[in-house]
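Presented as structure tokens, the chain that follows is alone, the form predicted on its own.
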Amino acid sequence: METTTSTIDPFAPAQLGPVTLRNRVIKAATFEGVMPDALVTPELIEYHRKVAAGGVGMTTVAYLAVSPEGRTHAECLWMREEAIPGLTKLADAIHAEGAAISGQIGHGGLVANAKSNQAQSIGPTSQFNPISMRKTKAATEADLTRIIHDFANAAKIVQRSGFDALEIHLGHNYLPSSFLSPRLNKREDRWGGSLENRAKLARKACEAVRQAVGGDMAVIAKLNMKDAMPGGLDIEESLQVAQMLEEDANLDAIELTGGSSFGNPMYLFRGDAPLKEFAATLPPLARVGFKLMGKKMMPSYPFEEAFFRKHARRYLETLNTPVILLGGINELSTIRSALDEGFAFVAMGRALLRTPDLINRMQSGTQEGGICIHCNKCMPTIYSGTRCVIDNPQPIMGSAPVA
């Protein structure tokens, strides 16, 4: 794919697929942590109109579970039929604004969290999961057959809440994700080996969704570029996982990104880890544990802006597909730069969370860039309702620590 050399306005529509986005800028996917029964609150749509009407072309949805066995925790939101008055709501609330609004579903495998859940965790192989202290099974040929399912039916409800697109999460060591990591993927079947074989799942849950919902949604991808775990996904293995999809034809886009929630979380984030803050939030026994391995758990990477942009450069030589740059993009000068580079869209997170109306900044001229200080304490917030605690100290929702 060849980069452009002109200027793009970042504040100009832009087309994704079938959907026309009133600017270039995406609020990525963050969990809110505002769903104390798994469906939809006034928070939830409080928290992603303020972006909406903080000027995002598009907000996401983070995170839609696709089976309840794959929530990270009980109170993660999943796709069923008592889910959809309240999505149809909250996509109301977005178009009112004039922003897109997209549903980013998964699930959770190896992240989810079984004993919160009170449902037996999936993933390639049985392992432990230090996340709820059990052993996660080994995924069936049934399972699969049903999880892929899951995925077409999850699109569909999306699809008929109103949305305008849906990202389907390939990275972090989520299921999909899973079975493309070498060393999490040990299976000797036709679902591992090869990496033509670690990737089927993700390829099958992309063609379900895009079948589910046809034309009429853009369907983006978050796919890993690196696991940051010895013995997992490089970024080698993710190209040609990418140019897979490409030739499969589903996605309108792919969004980048890399780490891990099961086994390096800090690596998507950069900056301080918030060691402390994660303990408190924890039962009294995993506080133990998380005190003596919580350096080794939650490595701090320094932060740098837009720090996934120079492997993210090599599939934009690869792909035709349309990719989404992700990682720390704070300035107005590196979405022009990324965008001129030939990157299709930028996604944003924490500068967002803690300034939602910087893009309407950016553009009347009266703020070149966010103030976040990548402390990451926001991170722990999601059992609290997904803040910055700077500026709000106090929890939206009632604390709950995983169990």
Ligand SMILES: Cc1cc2nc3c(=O)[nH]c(=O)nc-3n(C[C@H](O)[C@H](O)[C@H](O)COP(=O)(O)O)c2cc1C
Contents of the next structure:
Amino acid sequence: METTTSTIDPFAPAQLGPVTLRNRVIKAATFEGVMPDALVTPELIEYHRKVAAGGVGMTTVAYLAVSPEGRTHAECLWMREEAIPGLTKLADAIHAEGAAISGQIGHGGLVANAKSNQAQSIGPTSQFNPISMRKTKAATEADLTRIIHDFANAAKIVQRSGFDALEIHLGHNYLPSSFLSPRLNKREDRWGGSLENRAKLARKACEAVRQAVGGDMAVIAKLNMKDAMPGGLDIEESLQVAQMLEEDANLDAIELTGGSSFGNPMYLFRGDAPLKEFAATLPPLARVGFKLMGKKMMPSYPFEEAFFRKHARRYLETLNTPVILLGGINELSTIRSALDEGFAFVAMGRALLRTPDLINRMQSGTQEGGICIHCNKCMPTIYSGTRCVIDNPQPIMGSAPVA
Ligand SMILES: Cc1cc2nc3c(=O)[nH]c(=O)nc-3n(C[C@H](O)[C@H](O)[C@H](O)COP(=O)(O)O)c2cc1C
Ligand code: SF4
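Swap state to the form predicted together with the ligand from the form predicted on its own:
Complete assembly follows, chain above in first position.
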């Protein structure tokens, strides 16, 4: 039995901006990979219904691209009128289980697979993209104006679909995060150079989203603390970005992450690098390259419970904005101590992929912790139906979109 004494009840309702969540546990974004037509399918609904029925306060649908070229690949939902009926059914199913629903909106930037999307990928600076084996274009002023507008439009679509919250992706070197990075952003115009300039896209995206949805939805940003790439965003600059976001007053909470889907993906997961499984998802030429370079491209980091906590504490000390702790949370004792320390919520990814009803089990006292072994073999399943392969080895095929 758990021995930690705590003052904040993780299972009691809590306020996230204008929204009351039934408890303080949020299912973190884990791209679901069951949307062959880039629209909501019955499998996507079931994926989230299970964690909602399993007790979380809120589930996060990920990842909802704001523009077609901002999809990570072609089977990624992007926000357009056509998506609303399916998203509405998804929101209704989650609400019927007593949970709230958040949509993670973002733009993949140089993480987007241009070949799969059949659309030129965009970054702060033109560079070779090993994911699609193509060159990324440097965003023009017109691109950035349109993308900021796309953030607002996507937010409205998510709101009209009945979601409770929005999470703006400012991490993992997706577009706004790549603009923050001094390594990836070598621009000499008003979007590059000083931190103020590099933070402009992230700030404008948050502002556009808040203006679009008003005060009735909770708005969260998922922000990198460090890219963990040489010359990338580091924690001192990230803390300043967090302060700028706080001054702008468009957010109800900040969720902290790190690493780079482009250059250092294992930093955001820790544990084993699934090199063999990842290689199997690549086209033949890229596979050969990955087999030679994979270990260097995906260095692994030992897993530790709540591995981002030490860095996240600095934000807690600096900000008045509520902070969401994410990264390697498995144990009820960790949840309790994080809340007691001042984190407003915790977000959990893999522990809930492995055990979707973990929160009910924790609440009823039948299980004190998750059983995810951090093998990370679920990572490449984003291309074959995201799942814990230990319990579900077979692919999950997304079927026709819900009408
Ligand atoms: C299969 C899988 C897919 C993921 N997809 C996303 C995503 O679409 N957007 C995102 O911000 N993070 C994504 N993540 C990262 C998680 O949100 C989270 O940051 C990470 O797994 C660490 O939390 P955890 O230790 O609780 O799993 C994904 C993680 C996994 C395992
Ligand atoms: S495959 Fe399962 S056990 Fe392995 S990291 Fe993913 S959720 Fe955890």
